[in-house]
Every structure is written in structure tokens, then in C-alpha cells.
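Below you'll find only one chain, the form predicted on its own, shown as C-alpha cells.
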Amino acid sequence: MSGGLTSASAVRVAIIGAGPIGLEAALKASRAGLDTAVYERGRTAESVRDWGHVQLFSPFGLNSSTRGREAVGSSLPGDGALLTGDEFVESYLEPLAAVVAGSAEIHERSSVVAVSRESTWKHQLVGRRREATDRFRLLIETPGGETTDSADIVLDCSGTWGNHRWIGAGGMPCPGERTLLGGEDYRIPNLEGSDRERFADQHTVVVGSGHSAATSVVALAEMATRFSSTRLTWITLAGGATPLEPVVDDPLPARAELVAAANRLAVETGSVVDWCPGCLVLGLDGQPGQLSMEVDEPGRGRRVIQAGRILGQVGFRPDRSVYEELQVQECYATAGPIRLAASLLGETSTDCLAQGGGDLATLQSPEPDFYIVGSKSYGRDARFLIRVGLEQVELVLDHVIDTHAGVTA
């Protein structure tokens, strides 16, 4: 890949990850003109496809571009249909992929490592990046090895999906987590194929607060009505009336039918779930199908939980290492950009629906030419929608292309 430029004069962007925000990002900068590679360390779409088996809650016209969807054409879902992860990317984002690859570079199973720039360092010109002038540079990971290239503009559009947070006390790991757990504890499981056997007739705990938890709370206990062994403990970390703050008039639908379902399993006499409010993860033991967990629950002390499996279920966090040689700076709580964090971080609603991508100024950073942009610029910020990171693509490629093509979209 390197010295893939087009030519010397090219104005060349990189786009990281080819999942919804990249392959949308990858479309408009392409069509204006710019010299585009995308890299993925997987398939394209590889996040979504992990997670094939779950519905969205959000429509596909929230979850799709105008532009994308004129460019894939015929036989797309209804703008209200409700995929799963799998159907969104054989309707759509495969589709899309395959236009994107006529005008610009996919490298699937490329990961980047890391990016800086090729001459200036992380800690020159500080107070005054804008005076950098030379190129990223971008180290690369591929089955054939080690590979750099060159961008003038670089988006990372990773996302965080993979990068788990922890379940201890604290948010870091309690002792036992890191060697007891895999990555596949802490995703939602697949009860009605791959993960049956491992979920059917066992004692499951999970640990988490928000959507993706209330989504295998529901699926777990629809599943102890034909496992009768089927026992459920579901740990939140705040207390309250109810284990999720249902949104007033939610115009997801789907939402709110998994808010509802969730909560009444939680708070209903004679339920299959025992909701564990408040409760502080200490520690975990045992082996794999025979776990003990140690928690400190409000009103009951200390006690150990013994349990089949275990899903982590708190979220993901980005992976910060790949631009840490670059000037870009960090809100202190969220880890994401700062000055969309800031932003974010003003906002009172807790529904993802009312949260907005920012504006061009609090998606930029002391870096120039380098945005973070999707799920990745919220950091652990969980209100994230694929709406919002299709908003960012506009703002961010809009200005690239005014500042560095000359050319509109």
C-alpha cells in the first residue's frame, strides 16, 4: 500500500473501519473527487456482522444516507423496517460496499495500527499544529505483514465495538475477570442458534445497565419458558423504581416495547429474574461453566453468586492507542474528543434520539485533518445513534471538500 497514491498532487483521505460510518464516508469523499482508501481489520461490516442476530431498534431510514441509498438502488428495505444486523448488511451495506469499491480502495483485513504524522511529532508545534504540513502516515496490519501508507486527511471511523469496558467495582476488572471471561461474554448471545446449548438450562448473571443487557434479559427469559432449568440474575449498577428510565412518548417503538418488557421482568412477583440493584462486582472464581461471583449488594452485604455464565453487558470504550501520537485531546470522563464531549456531556436527555453529532468546530481537534467520527467520537457515551455519525460524515466531508478539493459534493 504504500505508494498507492494516484498521483503526487492527489489529495488522498483515509478512512478506518468500513463499517456504516465508513462506507458512507468512503461514498461522499470518493464522488468528490478525493483519492479514498478504506481499511478494515475484518469483512466489511465485520462489527455489524458480530452482532447479525440482533434487531435494531432504530428504522433503516435513520440508519441509512440518501446518497447511500440512491447508490445501492433497487430493493431496499421500507425507510421503517427494523433489521437485524445480518439483513442490514445483505440489503444494504454489502450492496453499498460493492458501489464504494468502483470509486475507491476497501483493504479488508488491514488494520491500522497506528497513525502519526511522517515528520512532525506529538510533541511539536503544540499550540500551532495548523502549521504542520507534511502527511499522516499510517502503519497498517495484513496477513502478508506490515505495510504503511500516506493520507492528507484521515477519518476514523472505527467505531468501539470489541474494546469492552470491565464489570469489577470501579469500572476496571475485579480479580478473575480478565482470565475467566472472553470476548464472547461480553456481546449479546445468539440463544436462538449458535449460543443455545451454552445458555439453555444454566444459571446466567448479567451485569449491565442499558439496551444490550435489557436485550438478553428479555431473550434469556423467553428461553426459560422452554428450558425450565433456565435461571436468570440480572445486576445493575444504579438503583431505582425500575433497572431502565423508559422515554416519555418514545417514537422508537421497538424501544420501548424492550424498556417495558425488561422492567416488568425485573419488579414482577414470581418472575424468572432476580434483579440485583446497586450491586458492586468484586471478583469471580471458578472455571468456565462453574463460575462464583463475589458481590456487595445494598441491604445484603456481601455473598457469593454461583453461575453458569456470565455476560458482561457494560459497554464499550474506544481504543485511544491508534492516534496517540497525534495532538488530539480527550474529555477526562468519556474519553471521546473533547469538544464534542463537552457538548454531550451539557445535554440532560437521556434518549439517544435527542442527541446531536455537533457541529464542524467540536469534531475538530488540535490535529488538523484528523477526525474521529461514529460511535468512536462519544467515547463511552452509550447515546450514540448510526443517525448521528451519518450527520458527522456531512459535516466533516463538507469542509474537507471545500478546504482541500475545491469541488462540492
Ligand SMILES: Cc1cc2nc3c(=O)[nH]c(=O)nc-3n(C[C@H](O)[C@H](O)[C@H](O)COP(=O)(O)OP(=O)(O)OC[C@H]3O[C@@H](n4cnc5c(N)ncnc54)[C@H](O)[C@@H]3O)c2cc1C
Second form
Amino acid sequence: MSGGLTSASAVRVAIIGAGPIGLEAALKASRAGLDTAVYERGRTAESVRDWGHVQLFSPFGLNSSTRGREAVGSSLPGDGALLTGDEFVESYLEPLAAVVAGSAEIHERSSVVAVSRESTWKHQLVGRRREATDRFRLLIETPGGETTDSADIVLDCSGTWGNHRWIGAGGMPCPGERTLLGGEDYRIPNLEGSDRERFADQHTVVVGSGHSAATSVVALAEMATRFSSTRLTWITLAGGATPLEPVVDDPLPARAELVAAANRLAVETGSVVDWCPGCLVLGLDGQPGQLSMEVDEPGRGRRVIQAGRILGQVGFRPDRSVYEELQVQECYATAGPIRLAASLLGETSTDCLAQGGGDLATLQSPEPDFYIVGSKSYGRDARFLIRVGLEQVELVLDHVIDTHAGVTA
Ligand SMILES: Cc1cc2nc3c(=O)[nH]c(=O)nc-3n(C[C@H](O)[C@H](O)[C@H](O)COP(=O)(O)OP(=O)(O)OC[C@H]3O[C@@H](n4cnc5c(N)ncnc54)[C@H](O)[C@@H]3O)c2cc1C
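Previous: the form predicted on its own; requested now: the form predicted in complex with the named molecule:
Every component of the complex follows; first up is the chain already shown.
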């Protein structure tokens, strides 16, 4: 048996984050008789709510577990339904949280600041960490102040949303970026709703070449058909034939359509989109609403682009500060746990559906009983799909349940 249990009372599992993966993990853990607590910094599914106006490109059947669908009951979307984030929350994640709350604690507005062990410091038991017998200790920040909890098992399901990367050259902030851009400038704007006024008839520069950038470019180009002074510059670091590389025979048609539409807008003559491939962002100046961006572009050299808005859609990165006092071995390129990262770096497919959840060993680190599960497990690698996280939940919790059989209440 791995370390961590101090008595034969119920095994306590602390889950950080009530996103799609944290909730599914809580359902499985609590149903298995584990004493389960979920800590969520906002409301349940806070991240998904944040991009609630965006349509998922994977169908509902891939974004939910059989266990979860059975628990929620009858009025569910069809397996093939393509939901927006808001629809996913309303039709599935909220009802799922309500079911989970029947057998587990869900603490909303409770941000986990740090996790360590009660009496084993990071530098101790190097190479022998499995000998640790003390529980985990969590520091939690709530509106009412700080509190602590202890647990035998910790699953970090806190995702990467909200911890954005930078648009500046080299992936670090360019001069002016930290003062002139705020959190909302790194999100996908809701052009049909709350963000319409801010973007209509403006010149927007989109930086990035992933699906979020593609979503914004397509939506802004559509906006330009209704607000004729809307202009759009699209900056990508890579300089291939198109901004996004399509997945060959993509099994997700909605994703294929998005990629095709964005790529077409980038390359077709007379398009509203001015695509600048291979471009480096050197600096920002001005004030919100009247921004100047200095760029270095192959063939056009250094120049300044004037823009009303800038959207940095360059992806997210894991917040590793939560577990920095534990022995978690990370990949130096993606900042995901090393074994999973190594197996992902060996994958050449751009199709995340082609990836499996890995085996249990890829989710284990030197720190026994601490697991990073869900989108955070991929670090900066953006190919994560909910389906992969659902497989990870099964692998980790089957192991936990097996290992601690007979100890649960
Ligand atoms: C715009 C967009 C579209 C996407 N579309 C798809 C798609 O179509 N199909 C697909 O499979 N995947 C998609 N993804 C990728 C990914 O599957 C989703 O991001 C998914 O929400 C990840 O689930 P998660 O539970 O791992 O993390 P999250 O959904 O990010 O949930 C993490 C939760 O942890 C909370 N949290 C964070 N830090 C703390 C802390 N310190 N303490 C307590 N709580 C904390 C957050 O508030 C959040 O509620 C998309 C992602 C984005 C951004």
C-alpha cells in the first residue's frame, strides 16, 4: 500500500477544481465510498462558463461519462449534440454537481493556494518518497478567510484556463503588454453579446494560431459583414501555407469546418483578414482602445500596427505554484508532469482524438497519491480533450480504490 493513511477511517480525497473532470472524478470517488471534497475557486464549472458562448467541437457523448449521464438522468442532450459551453453547463455540469453534492462536499469560492504534506518537506525522502506516511495539507482561501484541510489523496483538476501565455517574442511579455492588456484580452470575445460594442467597427489584431484564435478570426470576419469598418489582422508565429494545420480526415467535423473557414479567410484574395505569418510582437504602446503594436515581419521588416483591440490567443499554461512544495517532476518544455509529457511529445498526430488517456504510470510522479488530471495534465500542450480526462479519471481512481480497498468506510 502506498503511503498516506494514518488510520483505518475513510480515505479522504481532495479534488482541486469543479470543472468537467473534477466533477466526474468526485462522482466516481464518492460513489466508491471515498470521503470526497471538491474545492472550486469560483462556481462549479467556472472556466467553462467563462467561454460559455463558444461551441464545443466535440459532441456531448464524448464530453460526458456513462456514469455521469446515468446519474444525471433523462433530460440530457443527445450524444451527437454540439453544445455551447453554457449549454454544457446547464444541461450537464450543473445537474452533475447537484448529484455529486449528495455524496461529496463541494466548496465553491474556495481557492486552493498550496498543497504539501503535513510533516514531510519537499527536500525530504528524495528517491524514497513512497515512505511518506503523513497526509496532505491544503491551504484554502475563501471569502471568509483562510482555512486548511487534510487528505490522503489529492487530484489536481484545476485546468489551465485563466493563466494565459504572453504574445511577446519568445513567449514572454513584450514591453507594454503587462500594463496595456488585461485578462479579457486573452479570452474569446462574445461578439454576439457582451463584447459586440467593443469590437464592432474596430481594427482588431488577433495573435495566435490555435482553435481559439481561429474561433475569434471567423467570428470577427462575420462581424465585418455587418459592421463594415471592422478590420482584422491575424499574426501567427509559424509561417506555413495556412495558419492552422488541418487534421487529416478529421473525425470531428465541427473542428474541421472551423479550421477550414479560418484558413480560407487567411489566404483568400480580398479577404477582410490581413494574415501576417512568421511575425514577432516586439512591443505595445498607447492606451486601451488606441494601441500601437511593433512587429517584425518577414518580408515587411519592423513596422507599427495601429489597433483598437488586441486579442492574445496564444494558449494557457499550468499554475504550478499550487504543488511546488511537493515532488512533482515536470517537463521542461510543456510544464506538464514528465511521464505524460514524454509520451505526448512522442505523438506526432495533431488529432487529439487519436490519443489515449495513457496508462497509470504516465499520471504518477515521485509524490505518491498526488495526481494531476484533466487539461492541466497536458501542461502547455493544447491537444487535450475532455474524453482523455475521462479516461484519466478511470485510471487514477480505479488504482486509488484498488490500493485502498478495505480502508474506505
Ligand atoms: C474555448 C475552449 C473550447 C474548448 N472546446 C473543447 C471541445 O470542444 N472538446 C474538448 O474535449 N475540449 C475542449 N476544450 C479543452 C478542455 O477540454 C476544456 O478546457 C475543459 O474545460 C477542461 O476541463 P478541466 O476540468 O480539466 O478544466 P477546467 O474546465 O478548466 O476546470 C478547472 C476548474 O478548476 C478551478 N480552479 C482553478 N484553479 C483552482 C484553484 N487553485 N483552486 C480551486 N479551484 C480552481 C477553475 O475555476 C475551474 O472550474 C476547450 C477549451 C476551450 C478554452
